[in-house]
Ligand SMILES: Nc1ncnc2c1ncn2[C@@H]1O[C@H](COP(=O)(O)OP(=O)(O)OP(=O)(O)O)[C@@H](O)[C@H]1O
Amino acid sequence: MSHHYIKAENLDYTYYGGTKAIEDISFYIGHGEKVALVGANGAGKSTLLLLLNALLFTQRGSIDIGNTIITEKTASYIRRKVGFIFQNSDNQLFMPTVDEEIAFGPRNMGLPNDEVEKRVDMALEAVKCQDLKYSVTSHLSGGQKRSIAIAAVLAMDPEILLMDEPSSNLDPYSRRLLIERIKSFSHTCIIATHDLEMVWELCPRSIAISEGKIIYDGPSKSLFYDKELLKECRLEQPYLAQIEQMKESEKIRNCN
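Kindly supply the structure of this chain on its own, in the form predicted alone.
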């Protein structure tokens, strides 16, 4: 079994005040899988990502990340191994220039300067943003900020990537660049998103959450063809799924 896996068993999480965010969630995600986490706002997607990155701790059950159980003692190790790209890049970027931003994590890991510089260059190459190396982070566009946020995580050499609404607020060109970059990643990925067109391209598997519970875990396309289940998740059928169904209906009519 590869160590780039996530095994969640019977997770519960209730926020202060009694709001139940996650209830009895279990799943296994293997090495290299790209899995979408879908559902309406408030379904529990972001809370689940926070649990998987040890920013919150489950109140019942367990999370095994590559043979390491998440606890308060293992949290710092988990956060190095599980990279988290936040929905709002401004919450993630805090250094004045791009090279300083990407170098921050490796420097805090105690790596020597030559290794830090190497990781900065490799991370920028991975997101095709070498020309932004010395740019001021506050002057970047939304799409550029998202790419640099991803680069900063990649520089930490994580085994698993968690992404919270990575395509939100991006223009069509920036969104397309993001999709192509994610396609090239070999990491195990969980992508929480409402962008089902992106899921169609990137994620063969989807986990659908409603009111803190998993109501579907399986092939993304099977979910997209199930209009009743999509309605239960408060999601709309992706346009590409509509096109595929129209093509299938046309084939059936032609055969008859």
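Form predicted alone already given; the form predicted in complex with the named molecule follows:
A single chain, with no partners or molecules, comes next.
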């Protein structure tokens, strides 16, 4: 995987039972881009991320990740390269203790024990949860689980990062750590979120979906000022955009 682009063409996904979650979705995301995926509850964000991580398979079209087409055969390769933070950490964490949880991925990649140990400590340091190293995973709080899920993915040193509502449940300190960590991640990154303040800081580009279809793909700044689109995505204008708009109208008033 030399170039970590993502090229999705004409994706469709209908769940067993008939819910059409994804309909004719196409986009290209270049190496190193940080893209927000926004949309109302049930819009199809998580389903799209599951398709991109080969946990579900598109029923039409194709997904090409760095010159590898996602199929059932390439799925395990894709999952090694593409780190995925689940919307619900309980779906991600399955080992009895935190150190075993974080070691699981690197060990599965065949890394030697001393490297696995190093990665566990580095990942815990990244989320500032060293004190949780030997904790029982199922006893952690919601926010602690989220931080450990993030650490477990970081320990695998992924080439592409997909995150489903990564800031939910995090206290402001842990959210800030996450934002700084994502800023320093130089590879491609897609973040499904309702947290537009985080999008403001991290993602120059946003893709908005509604009822499984892309309704906007462009600069996040334009989305922040498009009240109709924000309404359709059931989002509120970020605080910083409101301040900028107030400053602009003040300037105009002062000129008149």
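In this text, all values refer to a predicted model and were calculated from it rather than measured experimentally. Positions refer to the first chain, counted from 1. The term rigid core refers to the most C-alpha atoms you can superpose between the two forms while keeping them within 1.5 Å.
Comparing the rigid parts between these two forms, the hinge falls at F84 out of the candidates I191, F84, I102, L51.
A rotation of 16° separates the smaller rigid part from the larger between these two forms once C-alpha atoms are superposed. For V136, the Cα shift between these two forms is 5.6 Å when the rigid core is held fixed in the overlay.
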